[in-house]
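Quick heads-up: it's one chain on its own, the form predicted on its own, in C-alpha cells.
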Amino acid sequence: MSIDKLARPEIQALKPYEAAVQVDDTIRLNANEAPWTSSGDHFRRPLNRYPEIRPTQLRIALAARYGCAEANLSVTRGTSEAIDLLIRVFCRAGLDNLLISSPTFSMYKHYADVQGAEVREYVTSRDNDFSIDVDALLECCNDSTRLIFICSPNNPTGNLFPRESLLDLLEKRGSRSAVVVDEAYIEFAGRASAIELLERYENLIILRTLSKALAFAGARCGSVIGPASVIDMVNAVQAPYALATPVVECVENAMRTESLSEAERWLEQVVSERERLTLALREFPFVQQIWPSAANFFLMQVDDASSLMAQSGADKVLLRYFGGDLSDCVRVTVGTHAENDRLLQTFTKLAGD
C-alpha cells in the first residue's frame, strides 16, 4: 500500500537543496557567513553559522520519543507547517483534493486553499458526538483524493477516532490515499499513538507536536512521521535551515529527562482539571451540553454564547468562539487550578448567583 507514487510527479523528481558543507574544526569560507559572533549570542552553537539544514540530533531525539526510526521523521515548524508541506507534496493545484471531517482544525482547509486543492468535507453530527462513520467518509472520496486528514483527538470537539475505525479506513482506502492522523493532543488521551501501526500500513502518516503536552508552543516544533520515501519528499520541499539554532537548542533541552518528567506531572494535572472543570460547569443551568474530550480542551453548548463571550472578555478570561454550525458553542482550554476557578467565577456571574 505504498503512497509515494501519489505525490505530484514534479515533487517525486525534486532534488533537495544542497547546502554548503559543514565540517567541525575547519575555517568556513564556503557559506557566506559572518566571521564574528554577536555579543548577544549566548547559545551553545554560534549564531553566525547556519544551523544544520536538517537538525540530526533533534531528529534522533524526537524519533526516540515517538518510537520510530529517524528516517521516518521530519522536524517541522509546528504541525501547521507539516500540513502545508504534505498538501504541497501530494496535491496538484486544480486537480487533486483532500478530505476532512467537519468541524475540525481549520488549517487543513487553509493550506489546501493556498495550494489550490479542492477540499471535500464529511460533516459529523453533534447528536452522535461528532463521530466518523468510515464507510460514509469513504463515499466522499474520488480518484483524485490524495489525503484524508483525521484529527484525533479532534479540534475543536475533543473526540478520539477509534483505533478499529482507523484500521478500517487504512485497509479500505489502501494506496489510493494517504491517511494523515493529526495527534497534536494525543498525550492527553491516555491512548497509544498510531505510530505503532507504521510498519503495517504504508498509507499512514502521523503528525506530532511539542506545543501542547510539553508546553513548547512558542518554539514551533512539530514532526511529520511516515514512510521514508514520503519523508524524503517532505524534506525536499521544506525550506533549508527551517529550524533556527535557538529553537533546536531549546527543544533539545525539552527532551532531557527532568523536562519530560515535569511535563508528565503537568499532563496529569491538566487531565484532572479537565474533569473537575467539566463536572462543575455542567451544574450551571445555561450550559446545555459538554462533549466528552480526550484533549486539553472541551467543547460546550450554551444558551447564549455571545453573552458568555462578553462576560468572559470583561473578566479577562479568553475563550474560543467559532460561529457557523457551532454558533451556540464555545471551546474552553484547561488552565491551571487558579485560572479555572476564575472561569467558574465568570459562569457564576452569568448565572446571577
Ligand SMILES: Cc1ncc(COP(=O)(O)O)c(C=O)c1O
The other form holds:
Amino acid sequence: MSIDKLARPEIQALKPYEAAVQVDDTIRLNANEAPWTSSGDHFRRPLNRYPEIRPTQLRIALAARYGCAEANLSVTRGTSEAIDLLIRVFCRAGLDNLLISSPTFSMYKHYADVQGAEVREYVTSRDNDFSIDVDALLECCNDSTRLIFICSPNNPTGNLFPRESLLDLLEKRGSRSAVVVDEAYIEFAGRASAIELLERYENLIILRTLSKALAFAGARCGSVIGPASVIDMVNAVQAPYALATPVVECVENAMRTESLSEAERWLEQVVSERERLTLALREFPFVQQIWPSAANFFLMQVDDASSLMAQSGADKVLLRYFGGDLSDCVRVTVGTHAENDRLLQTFTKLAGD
Ligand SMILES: Cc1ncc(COP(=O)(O)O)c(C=O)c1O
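Switching from the form predicted on its own: structure of the form predicted together with the named molecule?
Shown next: the complete complex, the earlier chain at its head.
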C-alpha cells in the first residue's frame, strides 16, 4: 500500500482549486484583476496580476537544489506551513494521531492541536544525549498513527537522527505511517539529506527550508519533498496563490550562484563559531553541560537559568528558555563573531558576581 491511502478520505477525493488560466502575451480579462500597475510596484512580474497558483520556476530551482524531481516537491510558506498541511492531509480530527519525540520543535504539536489530532510523545533522555531508540519509538505507534515526525538535527537539542536508525524506522513501519524528516538545519550538519532515500522509500517525506542556512526566514519559503501522490494532496490543500510575487522574486534571487556561495561562506563561519562558542562557554563553572549540536544552535545546562536569562536580557542579548523538563537549560543560537563575543561578556559578568 502506498502512503497516500493513509490520507483523510476527503482529501484523497479533493480536487485542486481551479484558477483563471494565465498565458503570456494575452489580454487578461478572466481574473477580475486591475488593468494598471501601481507606481510603487517595482517587481519583475507586475503586482496587479495574481501570481502563479503555484510558482513553477521556483519549484524547478528548488527541486534542482535539493536533487529531486519537480513532481516530488511542493513550495510552502516556510516549513511551518508544510507541517500544518501534512497534518491536515493525513490526520482526521479526533481519530488519527501523530508521533513526535520530546523535546522537539513545538509546531508539530501546535498544528496537531489546531487539527484536533492526538499527539503521542516518545520522551528522550538527556542522559542519552536525547537519542531515539527506534524500537521504543515504534512501541508508541498504534494503527491510527499517520505521521511520525523526526527532527534531524533536532530543535532544541541539536542531535542528528542517524541514517541507520532512519532506515530501520522506514523499514519497520513500512506503509503504516508516513515518516516526516524535518531537515530545517541539515546544512549545518555536514551530512547528506534523506532526500537521496526518496526513491527507495515510499513512506518518506522530507521538509527543507530557506529560513536557516540560506538566511531567508523573512521570505517564508520551505519545501515538502515526498511521493508525487502526497505532493498532489499537499498542493490541493494549500491556499491557491500561497507564494506572493515579491516572495517568489526574492527567493529566485536567493537561488542565484552569488547568493548561494555567500550562504556557503556564512555556513562555514557559523559552524566554526559554534565550535568556538561551545569551547569557550564550557570553561565557565556554572555551565554544567553543552550537548553536541549539528545545527546553528546548541542546548546548554546551567546552574541557574533564571539568573542567566536575567543577565543576558539586561545586556540585550536574547536567549531561548523553555522551562518544563528543560528548566535548567537555555538554547543559544550562534550569531556573528561580534554577537557571540557579547554573549561571552555576559557570561564573564555572571562569573564575576
Ligand atoms: C525544526 C524546525 N522545523 C521547521 C521550522 C520552521 O521553519 P520555517 O517555517 O521558517 O521554514 C523551524 C523553525 O525554527 C524549526 O526549528
